[in-house]
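One chain comes next, on its own, written as structure tokens: the form predicted alone.
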Amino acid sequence: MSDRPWIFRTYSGHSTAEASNRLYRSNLAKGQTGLSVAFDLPTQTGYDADHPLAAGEVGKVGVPISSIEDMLTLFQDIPLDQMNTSMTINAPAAWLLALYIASAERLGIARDALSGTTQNDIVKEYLSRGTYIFPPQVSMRLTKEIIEFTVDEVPRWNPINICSYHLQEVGATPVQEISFALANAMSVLDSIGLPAERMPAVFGRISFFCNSGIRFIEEICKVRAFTRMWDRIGLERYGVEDPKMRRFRYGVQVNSLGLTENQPENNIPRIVLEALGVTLSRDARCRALQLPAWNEAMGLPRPWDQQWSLRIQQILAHETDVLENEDIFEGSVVIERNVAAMEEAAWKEIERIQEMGGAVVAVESGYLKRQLVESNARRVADIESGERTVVGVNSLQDGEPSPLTQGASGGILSVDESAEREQLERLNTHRARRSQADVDSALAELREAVQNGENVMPPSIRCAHAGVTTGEWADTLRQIFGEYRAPTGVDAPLRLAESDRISQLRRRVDEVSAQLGRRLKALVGKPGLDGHSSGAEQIAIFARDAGLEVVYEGIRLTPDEILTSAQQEGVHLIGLSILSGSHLSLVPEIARRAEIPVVVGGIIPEEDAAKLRAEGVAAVYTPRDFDVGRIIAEMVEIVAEANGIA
């Protein structure tokens, strides 16, 4: 009997509440049978528009979502009781899957109705994303009051989905991937405070988020051994014996770390065949599919680039025959070996792990962000050293301008600068339409709710109804909790494989630091809100393995805290790493008020490098820019020129 197709789904969102409605809207007209919601970041670290943290930040990498009045208008005319509606949220998980209620329940839509998934899994914002707020114990009470009440009152929603995924596109491997998320998953499973004859309910609503990477043999034994060790995990430690309730139920979007900006054309056929790793097991395919567009290295997709990746999965799921069989590696040596040397690998890690006292107090001690970074480091040493093949990257460069980048867009979708001006305007506007003395009312039951120990759902949807913000549900939590700041992950000195060049730029740095009179010095910045710190930690790292003496502070910091940093710290250059597009709104403050060269790397366009290099900017890099000994070397040659050195 044919399987039933998966999920299929697009990651989506940005600009306003109201634009991505429409493109929602669209989306499901062309066969898309989900929704999954990107918030933008200060919607995602709990801010309302116009903190200063969120300037330049609103709408870029996904929807404002300020109060109940945009959710409305983000589900407009979208049937939520026959929605699987997937959100990207974590810090904040309570309060949009808040709004969300609430938004259903002035629709008249039942609870019970809805079905969905919040993502709900803090633990990798600390290893990856790094959109938390709070510290790891709290924000793991959070998470489990979210899947306390669920279980109750909305019992069709996934209120957690375990996310693998960010690990692999921060450089895990697939044993760190599976053994790091089981691990996570048995932290939360182990906090819950419900009856042990209700686990078998909570166990089977736990789902999972995973990557899918190019090497898809290797991902088809990955996703086995994780449906196999859950299995596992669920009869022997939680006691679940129902197997329908055991199953490792996840969904996937594939790799994006691999897509690049050399030849961009060449990120469909990896798409292609990432996507099979999740869905030739019949026995452990994913039940949600998204895939990147094929110009996500370079910026924003467009509606277009969003229906091509859809169709890809469309045509592998209604043309070929990939559901019309039983599960075509069973029996197989081969696939047989291998998922069990990765399940020995990952027991050993888990082990580990437990030992420590479980995933959350491996956070604290940053003893999983540290394996991450220097696995990290050890796959882009590959990449520089062409250990590992990126086509049309470190290999078989040469080749036809790509025809899907000309036009005056360059391929890519801008978001207009009027989004920003237009959520301030709706968010004054809410403000002053609703009845403050509900908002304090509401606000006073929930912090009085929180500090009593009580679930934080009921009262959030209170403040849901009552009109309250974003940034006001937040900075209540905040007001209570306080706010956290995590390991990077740098501190432990790593050093990378010898070679010439290696020996020839640590030279270099110690010329130019005797003519400068001391060590030369570098400050890694990461301004604006964007957590995704992977391309600066790996900056970080090589910049001191070549004989730099580098300061790295870390995620989230305005202009005026980096530029402080800078004077204080006495470095001779400052590098800036921004992936949310927010570039313009950023970089140039920085450098018209530095003193010293500035350079910038992240997904930024050509157009907009010779705005920031018109701005006094030294340089910029892009995902184009995999050398990172080469960047490390121009920064040195940057500043010896600064210096007046030869």
Given for the second form:
Amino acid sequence: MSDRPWIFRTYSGHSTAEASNRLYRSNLAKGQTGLSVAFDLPTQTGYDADHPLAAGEVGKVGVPISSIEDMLTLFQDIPLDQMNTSMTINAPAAWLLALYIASAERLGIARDALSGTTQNDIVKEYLSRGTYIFPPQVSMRLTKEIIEFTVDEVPRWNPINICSYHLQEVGATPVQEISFALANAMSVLDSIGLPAERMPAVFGRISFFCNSGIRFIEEICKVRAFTRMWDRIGLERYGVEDPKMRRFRYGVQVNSLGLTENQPENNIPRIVLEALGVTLSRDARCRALQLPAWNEAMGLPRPWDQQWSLRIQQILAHETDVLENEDIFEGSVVIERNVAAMEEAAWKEIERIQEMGGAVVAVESGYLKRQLVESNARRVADIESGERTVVGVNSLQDGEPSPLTQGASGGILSVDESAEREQLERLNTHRARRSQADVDSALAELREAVQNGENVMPPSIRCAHAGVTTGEWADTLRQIFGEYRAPTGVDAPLRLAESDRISQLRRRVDEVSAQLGRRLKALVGKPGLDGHSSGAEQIAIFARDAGLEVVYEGIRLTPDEILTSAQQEGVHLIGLSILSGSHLSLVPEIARRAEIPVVVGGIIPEEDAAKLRAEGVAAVYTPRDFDVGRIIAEMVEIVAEANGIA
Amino acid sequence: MPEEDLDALVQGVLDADHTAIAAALDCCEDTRPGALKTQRALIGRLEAKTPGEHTVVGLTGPPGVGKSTLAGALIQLWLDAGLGAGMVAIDPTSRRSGGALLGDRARLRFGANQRVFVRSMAARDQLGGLAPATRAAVVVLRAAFDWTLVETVGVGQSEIDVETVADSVVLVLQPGSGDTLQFMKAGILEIPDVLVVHKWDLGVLAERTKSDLESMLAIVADDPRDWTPRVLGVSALSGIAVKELAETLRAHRAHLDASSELTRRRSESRVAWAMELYQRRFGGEGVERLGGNDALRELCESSAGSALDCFTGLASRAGFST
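Given the form predicted alone above, produce the structure of the same protein in the form predicted together with the partner chain.
So here's everything in the complex, that chain up top.
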């Protein structure tokens, strides 16, 4: 008798609620069994489409949801009481859940009929994704209130999905993935401060979201270690007696970090192998799986690309015998030895974090971020030196041109630039149609409840019904809680290997600096709302190592802020990093106004790169440029040339 | 630089024009042989024209204690009061590569506000917690803004230099970090005019640190300066007592004005700067040519003009060309 397959999902959403609804319905028709909603960056950071920071970002990496109208459109003709919906939403998780509940209520569906997940894991936002809004302590309060509310009111909801996924994306080792995520879960549970009799119910609702990389045997061991450790934490630390409540329940998105722009067809075998890591162990199998598309490192995937990834899951579940066997690793000496070693190292790290005062304190002090930045620098250096093989990138680069990228589109979805305008129109129509008195009183109620320490969910649901917008909800909380800037981690005391190449580069930097009259100084910045900062961090660290003075300000900067900093700091070059696809909206303005060379890195299709160069950008770097040393060397020459230095 | 360009640059700095300030700072950082002449002219003119009430505050203390966050809160307070603020933030230089990561701006977000100007500097090979061009940068920013903050690297014992660049020195400490004792051993507790126990919202631990500091200060309090260092519990993130800190700084400035202390400090700062330039450029042999360190100091003290004028005079006296 076969096991039931895991839930098949695809992380998707783009342009507008209407376009995303069409996509969801077609995905479901292809045999997808759950939804995974990607929101755009303004929604994830609590801004309406007309906020200055939202310019260029609306509808880019996900769907814009400004109000209950958008939410109703997004799920039109999708039965919410039969759907399992995962929402990747964190800082404003309470708000999007309130919109989801209110939408269901409009359609006559009861709260307890809803099932799904709000990601709601703020710790990894500070460490990796960057879509945080409020300071850590108050964010933990919101997390806790969502958990308390859903356990009673929406009992089939997973109120929090602790993410180790994003930690691997910024370079975490398996041991870091396990230990940081479990310490994070412990911080959440400790902050709730539940009476013992309520603990099992809450403990049983905590789920995880893991990554699976190309070293799939290591990944098998990782999820097995996770499973054993969570079980032990439940029993020993939280006194949960029922083993079912201690099951390590997790969903997976397999690794995007290792997908390559070079020979992109190679990504399909990578994705298949990564899927094996989390499906082969019956006792530690994922509950839901999302596979990226083969062309993610090039730009936005088309529906056909997503379908191909969905088919991988369906073939694995329906054609192979993976669901038919007992746990095939039971009794394996090698697997057991690896799991034990990983567990031991992870317990040690958890202990260290606990001694510091837990995951939140370790975020605030910058400890966790520094560890990750260091691991990633090591990973990048290993690829550069060839220590780690990436087929088609640092070895076996020669091959036939890929027929997959030969079409007119270059094998990716071209972005619909009208989405932002459409969303602005929708927002204005919505604002004009609703009752302002209702909105004002709902917001006043929200403010009062939050200030009085009451649960944020009931007044948020009331706001949703009243037609409050995402920006209005988040602004109300910003006024109470304030905003936060997380540690950047780039002050990690790194020790990269010395080489002739780096010494040579340093000599050149010294030479150019001497002629400039002061040390070569560069600003590395991330314009827009995209919080994926590891590329910028690595450039900053390597540039420092090459002898540059590097001004690094972290994420979420407006073009004005970047230009102001560049002027005040007297830098010789500006380096920008954007992964959200909004490069065409943000970079040209900076390049036009800056009086010094500007270079940019990100997921930038060749067609766009040409446009940027035509706008005066000195160089464009994409995931193809894995050799950071070469990028830095080019930056030095760009400065030399701009200053007439031979 | 032609005279009229220099005049325009000086006027631009006095008007707090960002382009002018940036250019003046770039000029001050220039290490090429020909730069000294322009620097000397620029510094001399700026010093002569700087409004007397403009004040320089040094922020020192161990790394991670929240100096930048505190600076941000102070600057915001000054902005709200209609004042302007400049800041020099210093970060360590990697000794292996000569490069540096300058990350303090991440905590100082004032957008394109024209009344704030922040320049980050790398300490380079300077050991005293300041960067080589800090003193000149301070002259530029002080000419432009009511308040100028200097945030040091924060490496403990070498923080003493900040005393010779700032009118008021604030030492920022963290509750229970155990640094207080070390600071006392290193004699650093004799330097600050104001002590801040930061992250005051940590509660009991913070209060204990504050009372520890107060009793230690009682031991070193045979202070000839007639100013009893104040200890404040502050939290920049929660906004606790930042206003009190700003008021204390104003009170200290009033004390400096009322006594001869401001004149003494500024003159000491000039001497320290001139000596530092001379020693860095001509080393021990150069000092010997002028009869040793004490003689060098005396020469500096009796010279006129800016520190750069003094340095040029010393060099030619010793037979060096600049």
